[in-house]
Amino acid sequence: MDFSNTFFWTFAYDFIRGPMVWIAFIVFFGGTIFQIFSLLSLTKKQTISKLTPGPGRFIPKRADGEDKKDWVMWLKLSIAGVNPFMTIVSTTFHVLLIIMPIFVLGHNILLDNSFGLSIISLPEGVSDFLTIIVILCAAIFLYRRLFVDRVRAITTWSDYLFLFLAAAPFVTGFFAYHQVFENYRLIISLHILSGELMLMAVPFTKFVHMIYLVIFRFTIVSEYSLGRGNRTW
């Protein structure tokens, strides 16, 4: 039986492609604004001292080369130095997770048709290749959670759920682009729905680190700061 032509499925298809999109964006932007103000409300501005931020702490100005040695030592002890492969995988995954939905040609065609806005789009071949990279990165994360003892020991069911939510838009998008299954309407609906669920989950789950990363690294003074922040807990 072909369920794609039933009244319920037609209604669900139209809802996912219409009102659900607006709901997802409202929840995402509303939740993001709420989380930003919540984080800032827990911190306060501080007077910046004349000390300069070193790797993981404030240290006085030192002789030429000494600060560089501190940063090299900090880098060696960080995840980038301990496990450079996973640093590359994780960075690639997170960067593509953000930029791919923005620069995919199909998404920008919809944006142009809906709002008359047009931005630079990646060539379809490049988007397809980068989608495969994202899926491979997700597969590496899954492998580690399943077979690496120290990672499996701290893995919960929610970790699998969030990994699924992050990877689903790319997997379904890949299937839809290559028309892997006959029912294209079902696959593209799952692609849109998974993207909407991912978007709504960002401000209210552990995905919120995508928002906090920028704020925390550049505004709050800590051992993980990437600049001279002016706020403290």
The other form holds:
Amino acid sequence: MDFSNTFFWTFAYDFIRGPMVWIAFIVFFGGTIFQIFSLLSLTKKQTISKLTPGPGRFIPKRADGEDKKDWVMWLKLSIAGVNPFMTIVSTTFHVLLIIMPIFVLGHNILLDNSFGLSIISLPEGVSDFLTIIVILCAAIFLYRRLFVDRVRAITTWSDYLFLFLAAAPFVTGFFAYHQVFENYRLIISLHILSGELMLMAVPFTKFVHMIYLVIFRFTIVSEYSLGRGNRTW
Amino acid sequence: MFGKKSTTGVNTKEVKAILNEKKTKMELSLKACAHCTLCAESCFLFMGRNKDPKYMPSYKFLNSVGILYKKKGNVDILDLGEMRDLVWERCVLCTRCYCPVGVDIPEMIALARRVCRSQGVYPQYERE
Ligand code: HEM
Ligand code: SF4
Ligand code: SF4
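Switch from the form predicted on its own, shown above, to the form predicted in complex with ligand HEM and output its structure.
Starting with the chain above, the whole complex follows.
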């Protein structure tokens, strides 16, 4: 039976390529805005008091330079220093996860056709290579989940599900590009569908760490904050 | 009937009230935790116990507040007893743990302590 001939499949195919794309983007942006407000409501502004030297409030500088930040020690103790391998894998995975969809040629041809919007794209060979890298990183995550004791100790079934969901658009995209399976339409539908599901999952599932990280690490003042936040829990 | 049987000895209403105060933060922190274990090395107890996963900051908060959340506060005294060992014996609330995502692990562990304490479950050092 030809997959595209039945009424249901034709409908599903058109739906996934059409309205569903819009729904996914609306859910993603709407959900993200909702979560940003929800997260910010957990925090409040605070004024930061600064100690200024003055009569009776003199902060001496140590002559031996002991109070200088020890950058070597700082790096050694950071996650990059303690876990360099996972830092590289994770950073690569996340950077590609976010930039790849924007700069893949196939996506940009669609954008151009629909809106006349044309932006720079990665050469096909490069995106092909980067896709393999993403899949490799996901495989390393999977290996850790399965075989590393400390990761297993806190792994739940949903971790596998979301790892799978994050990798699915890349795996199916790779298959579609290389036409590994005969039924191109099925693979490309799965590719689009998994991308949409992933987008919609960002504000409401484990992927919410993207929003959580940006809000809290940058706005809350703490020893580890990344920005010059002026808020507190 | 079931609920009653499995929560004897615990005033679940009180537990729920405490959890409710921190509901959004608890919910989002549990969700945002990527279960990546990168916080492990930042805890000196984990390092000092031969890197036993049971001492990872995330293990401690997921198995205390995580359970309170999952059971919606309907925990029994045995659950709280296990939590007691987790949040007192294996954590000193030194707040040195570091999570790249920004999960406030010490506050979560403190919340679990508060729930335990409200039900009379805490270490009694003078007797132990
Ligand atoms: C600004 C955006 C983001 C930041 C800063 C970020 C940061 C992080 C961090 C720090 C971790 C834990 C370290 C690790 O295990 O690699 C992590 C894990 C993870 N992230 Fe993200 N993330 C972001 C966006 C996303 C998005 C959009 C997705 C997917 C839709 C995603 C999927 C994952 C997955 C699946 C893991 C768990 C990996 C594992 O199984 O160990 N992340 N992220
Ligand atoms: S608490 Fe933070 S560092 Fe620890 S496992 Fe969860 S997300 Fe990773
Ligand atoms: S607060 Fe608890 S979990 Fe965090 S570093 Fe200290 S002892 Fe470890």
